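Just the one chain here, the form predicted on its own, laid out as structure tokens.
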Amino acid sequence: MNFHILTLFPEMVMQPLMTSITGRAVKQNKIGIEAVNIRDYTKDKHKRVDDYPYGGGAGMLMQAQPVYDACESVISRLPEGKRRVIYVSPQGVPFTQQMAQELAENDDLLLICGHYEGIDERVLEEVVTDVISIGDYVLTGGELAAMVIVDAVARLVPHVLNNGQSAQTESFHGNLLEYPQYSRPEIWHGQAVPAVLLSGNKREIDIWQKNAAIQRTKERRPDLYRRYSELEECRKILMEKKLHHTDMTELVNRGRAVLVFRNEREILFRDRESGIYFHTDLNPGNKGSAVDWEAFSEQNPHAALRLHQEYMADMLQEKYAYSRKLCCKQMVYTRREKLPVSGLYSLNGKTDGRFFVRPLDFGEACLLEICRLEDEFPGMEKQIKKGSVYGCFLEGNLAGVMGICSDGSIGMLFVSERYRRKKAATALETCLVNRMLEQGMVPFIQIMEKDGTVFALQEKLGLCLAKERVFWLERK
């Protein structure tokens, strides 16, 4: 991912930005960032860049052709991709986590930062696609804005933080604040560190984490926490049916889940990662749904839809020109202890005619191979991006590839024909359950009925089947 700045003062955000976890992931060639200098772009023989606005008013403004030409020299070298252009501004939308997550999933960021009274209104009309701003205050510039959603949306990009887990224990994650921490010396002023963290017991630490988070988001952030109260409020209307629903209630598990609509028993999410929305309708012999989806299928068009209910299926297939792409049962995996990879695959590349399984690199050469699979699993490309798909290798070769799909399930399964009936799938999947069971995530995958060799595979992992199928749609 890369961010370019464009402001009037370029040492102004670089020197802090080459600092630190940002400075050291330039290096590691993990984003990129560049200033660009708006009074390079000037046709003013004297580099000025403001004059005063019409109208009158206190204070000069920055003038359009240069802010228009700076920002149209950068996005002419860039390659075709996912791209916003962002306006810092006090007059924006508020600046959150939830905001600089969305924004992590596109491949350039133009921040323009203005200085002055501001910028001329009709160039920000022509090129700004998002106006944001980090605070109810005035500042000089736009400069320390900008640094702000910089160094918060990198820190999002894979393998920015050499800590995985970093991103998804802090604070903001599944609207709770995070939990107070402690280090050594265990007595300090007279104060000592909680015995249950010293006890090493990870079960009872994590509880101690959760509830103390909860607590802490309950006295400073009311908002935050009437949030989180009412996904659990979903989370244990979904559980009473366990296995049908654990696509959803991942969602919350994982701070993904934002909640759309909920009417009693109904409940609609939308997964803040994917878009996809998730509706399921627990209210006893109910065949309606208080959903207005009349405006929901004019409001989002495009959307994704899984759903838990068949007549659910038929009613949007039947009359707001839905198409049911695919038809599944819901496997999951619900012991907490891993699977025994011994004999079955290695980490360390010391195979010793094992499996090697280990996450993709996106610039590998087998990548080729990988992406003729993106029409059969779309979305590979950006789940490689993110780390989230392993390859599975024998003798330094291919032998197949699965992993995390936008959704959250175990999926885009695919073995070469050299290497079947070879336990290449069961090295793979075996991987990605004990991954995900490390990082407090539960292993699920959405399979079609009719895949009996799946099915297979699933069962002799001990994965559980749902009774209920779960329909995938989308629009016409």
Ligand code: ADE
Contents of the next structure:
Amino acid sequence: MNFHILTLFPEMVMQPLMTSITGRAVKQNKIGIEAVNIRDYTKDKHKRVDDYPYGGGAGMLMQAQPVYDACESVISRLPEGKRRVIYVSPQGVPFTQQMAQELAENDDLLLICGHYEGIDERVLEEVVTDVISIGDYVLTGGELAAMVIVDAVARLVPHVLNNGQSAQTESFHGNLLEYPQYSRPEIWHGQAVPAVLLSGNKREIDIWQKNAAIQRTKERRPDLYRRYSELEECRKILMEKKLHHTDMTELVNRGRAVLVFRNEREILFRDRESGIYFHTDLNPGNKGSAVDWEAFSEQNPHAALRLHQEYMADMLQEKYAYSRKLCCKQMVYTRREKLPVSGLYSLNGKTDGRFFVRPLDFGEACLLEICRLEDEFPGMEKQIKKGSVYGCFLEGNLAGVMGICSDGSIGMLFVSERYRRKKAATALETCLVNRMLEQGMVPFIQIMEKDGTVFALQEKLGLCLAKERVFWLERK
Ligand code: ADE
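Starting from the form predicted on its own, produce the coordinates for the form predicted in complex with ligand ADE.
Once more the chain from above appears, this time first in line as the rest of the complex follows.
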């Protein structure tokens, strides 16, 4: 991912961003950061970039021409790809972790920094896709704001942080602030580290950390705590039909659920990562929905839905022109213990005739095969970029792939013809289940009813089948 910061003060942004983690990521080619001097693009012979505002008022305004030309010069040399042009301003939408996640999915981000009293509105209207504020206060220029955004987005780019887990377990994950942490010495200024953290009991430590996070959120961020409590209530109700609702409880568990609608019978979530909506009716005997699907369809004309009752799928198809795409069975790995690995695969490249399983990197040669798969599993490219798709190699060749789909389920299984019946799928799914357990997730898979071999594999690995089916709907 590349960041292009358009500014009158390039040295103000480059020096700090080339230090520490973002600097290291640039040197390792994980990200690119450049500052573009807007002044280099002015057509004024005195190199001026500002002028008085029409209608009067204090201060000067940055003129449209140099900002536009600087922006166009960057865009003209970018390859095809997803990009956004951000203007940082106190008049923008407040910046959040969720926005950082969305921005991290782009190939290029252009950030325009204003100075003086701002920028001529006409150029902003023409080039800017997002106006973002980093808080309700006014800075002397946009540079600090742009640096905040670059830093928050860059750390979400795969491999920028060394430890794959830390981007997931920090503040704001699941609407909770992070729990307090302690390092050596055990006693400092007469204060001891909480004894449970020294106990070595992983389960007790997890419980302590969760409770401490809840307590801290309650005290410091009552707004976040309210959202957390609402989702917890939903989670408890959904757990009454645990296997059927694992996809929804996992959205809560993984900090991805946004509560869109809830009454005594129905729950509608939006997955903040994929944008997919998940609906269930907890008392389906009563058929009928209190969700305003008319307004929903208007606001989300291309929404993808995961429904947990067939009558809802029928109703939406009939009344709102959704197509019934798939009818799936959900299977869940309900245990906490990892699956046995021995003899199946290795994670370190020493294969001894076994498979070598590792996350796929976007851009590697074997992905030619996967490009073909993109037709079969739309969205796979995005999942590869997130590090969620694993490849299984034998003698250096890609034998198969499997990954975590955009909706959080395990899927996208593909094994090359010549490597079939060699346990490639078992190796891949075992590896994924174990990785997910390490990250505190409950692994689950949604399979089409006709898929006999995949079904048999799930049974072999000990996944439990939910009685009720799940329905995937889409509207083109
Ligand atoms: N420029 C000046 N103040 C700002 C703020 N609070 N957020 C974003 N850009 C700014």
